[in-house]
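Just the one chain here, the form predicted on its own, laid out as structure tokens.
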Amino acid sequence: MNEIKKTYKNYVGGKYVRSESGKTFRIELKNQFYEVPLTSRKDVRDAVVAAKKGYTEWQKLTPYNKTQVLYRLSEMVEGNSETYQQILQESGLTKSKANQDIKNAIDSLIWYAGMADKWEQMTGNLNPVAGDYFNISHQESLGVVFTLNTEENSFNQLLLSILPSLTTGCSVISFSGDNSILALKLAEDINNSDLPSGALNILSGNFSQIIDDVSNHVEINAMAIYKDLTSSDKKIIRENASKSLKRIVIKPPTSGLESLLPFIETKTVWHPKGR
């Protein structure tokens, strides 16, 4: 009987998509191997689209409903928690160390999911003034955030370079190279989840044939580069990014509020304090 290989695909606004050049890479796990969509110029367009509709819905949900949504998300990682520490092992990990990667990550994303609806009083602030009024730092998510993700044999670091601005309320544009098989396997989850179409979107590829494409684009508000990058590719993207005010973040911290920090931003409200 004939084996049927599993095809991963992009994830994009709440769909499976083939890049639209047709074009794929190949990984290898072990004694197997597989074809992952090699992202283009245009795949990176759609998938910015998307993530601005996304965007949205994700913004209509209130807090309390972000923390559920988070939270249902990790349910549907733990039900599946086999599969993750079969593609680990098949990394190289041993049994034992992908179990509690597994488990390290159920734990980040229950964290993050708990932070949902709490992040912005705990970042947010009364400021004191000379007069009377009321001085108020009001903290909001930044919009399309696109992550470039860490190398590292690690489903819990994927997640870590994913769920800080995802929490915050921005839509994520995750992107991955040659660990590419477990965003994608990651993907299944979130189509299963309750997460708005194009809140997060998986793409696969070589970051270094869509470097300028993703930092020069204007509706990408921040990028968040998680993987170690040579000095040119990070005075490219400085130059790229500068051009529309992007906020640019290299290596940001992965756990603590402090990983939320570089995707929101502050507005200052006064208001009269009245007699």
The other form holds:
Amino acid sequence: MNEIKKTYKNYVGGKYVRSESGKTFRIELKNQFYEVPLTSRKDVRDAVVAAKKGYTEWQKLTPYNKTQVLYRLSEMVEGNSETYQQILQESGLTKSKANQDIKNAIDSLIWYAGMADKWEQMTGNLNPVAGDYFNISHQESLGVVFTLNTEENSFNQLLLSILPSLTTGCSVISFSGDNSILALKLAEDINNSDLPSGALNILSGNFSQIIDDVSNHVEINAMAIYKDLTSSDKKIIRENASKSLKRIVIKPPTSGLESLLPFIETKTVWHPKGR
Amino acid sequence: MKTWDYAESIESSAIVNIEKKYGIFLDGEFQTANSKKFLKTISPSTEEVLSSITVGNKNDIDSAVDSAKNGLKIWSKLTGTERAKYLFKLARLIQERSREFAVLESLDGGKPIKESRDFDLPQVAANFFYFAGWADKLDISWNTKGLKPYGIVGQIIPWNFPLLMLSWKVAPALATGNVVILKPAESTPLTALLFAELCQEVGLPPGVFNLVTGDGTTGAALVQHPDISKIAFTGSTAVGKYIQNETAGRDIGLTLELGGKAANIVYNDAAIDQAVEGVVNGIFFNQGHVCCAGSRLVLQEDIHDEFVSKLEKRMQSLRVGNPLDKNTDIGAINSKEQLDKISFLVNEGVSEGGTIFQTECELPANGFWFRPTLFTNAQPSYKIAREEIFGPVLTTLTFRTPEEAIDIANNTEYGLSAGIWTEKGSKILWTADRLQAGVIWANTFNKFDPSSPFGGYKESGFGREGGRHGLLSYLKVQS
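I would like to compare: after the form predicted on its own, may I see the structure of the form predicted in complex with its partner chain?
The complete assembly is shown below, putting the previous chain first.
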């Protein structure tokens, strides 16, 4: 008889919360059962409220500050790497594969930490307009982003579904399914980090139960789907999104500058030159 | 003070040659369509019938896709530099025939010749020149690997800047290695048909540029075609939502340039006379048929009376009339349908309690016309303060503090453009940072350039046109 190892909670607005429905589902790893929240419509709405607040706070930090916050998170993850290693191994990864995955995850954190104060230099530019005007295009983050994690048992993939949007200054609602233990565990490091409350929220559950609630929610500005979805699920998402012209990105890139591009808006400002 | 009136100065329309009937342009030549349905395109300033154009049907779109597939085979084998040469040649040819295009644009669409000649056409040529030069520099355009063209791109453009919107769409799409099926607006197809002739003249490979004229049904058939891998649309937010919904089941690229309700914020420390000029240009340019028009004047309370009095005086000097008269500032409303919409919303504004000012001027007996209109005493909840009117109608709202100005400006589903008028640099930057809009004009308005990205936040759509950023609308990241 396996023992129930732990009951995890969602992480929303800087707090560990049960699903308001009280519902959980069971994830069975090699030797343990875990009870994790089955996110409901109401939980999604609460997460959006938290993420909106978190967006404002995360935005207030300078790019330099954002870099330091993300770097600090990498230090904490590294400090807890044994815990992640254990979950990955319980999920079926060999010791060396689990080890490699965590190394990759830390490298991803370091890469994006260093990107927070640089990406805008690569995406923005002065425009050489024909006339006496100063004209510059720079970028702003989209706002509240819902990201759907892959189904892989990979800590690195989880982070790669979060970091691109978070690095641009978006606040993130990260959703995981049967592999959600990793994400719920990460919540502990997020909680101990300097990320403002609500900047990064972690939900677990069955995506098909909340697909309409998320894609219809007008205060979610973008959805990034890293998981492989069926054609009919993609259709539902895009149809719902069209009501408010929500930005939808399916299988976005997970490396390089291009991984950040789906999460930014270009703002172009003109001013005349004169004496 | 006694003033002399302007003498008429009419641009001759003898320069243009309009066919009685037009087919569609596929495989590098004009063809008779499968559809036997035609619609009449009229001059909105006289209601005179100019020509009959084909209303392309589903079969015609199928043929256009076949043509485009053949075009893509040729186009994708050319080097960037070879593609650039075709676009440079097109740019040169547009310059050479720009007077002809300008007259045709004013005839078919009703815009003043002053604007079609001095704004639209120079910008059209500039767009082809600008994007021509990108065709062989795509690999160094962004710090990303593996940018690839989509293939066949469907493009649907509006009637407010017919040829300019064609150039915004076609030039970057071809430069990035895509081929195009273009559906121009039903009320303004003539300059696109003339552009097709230019494509023949420069020897653009058959099937690279395809043109199917028609109405909403033609556009729907284009949007629904499964072999089109990218749709670019400029038009209303309602149709933009329809397109996002209609294409939901397909993994395609989508860029939407939609409506706007731009706030033009005037602070009390602005250069008032310049701001008046800018506000007038912001809303009355092209009869207000501009998605980024500064249709909400957001005015600091303590300068309201002075500003409005100067504004009304300036508005009164606007000359409304024959688009081909070089003195005309405001031409004809593009269609009866659009005139009805403007009239309806203005009547709503009056019945909701707004104070209306309209200039006194004689309007021609035929054609579609609307007097330059200003609303004061309006509330943010009024329809005229919320809905896109797309006509020469300006609605005034007032504020006390900069924070309040930002709240008013952002209190809309739209986010295309905005204006800021103040002599204080730090206030410009503070305001610009807080406005949710894709294009912000500070101490100027309605300025455009091929190198300057254009496009909206929120329900004004997604994607950018123009500049280095405009390339990304036609390139996908190959993972």
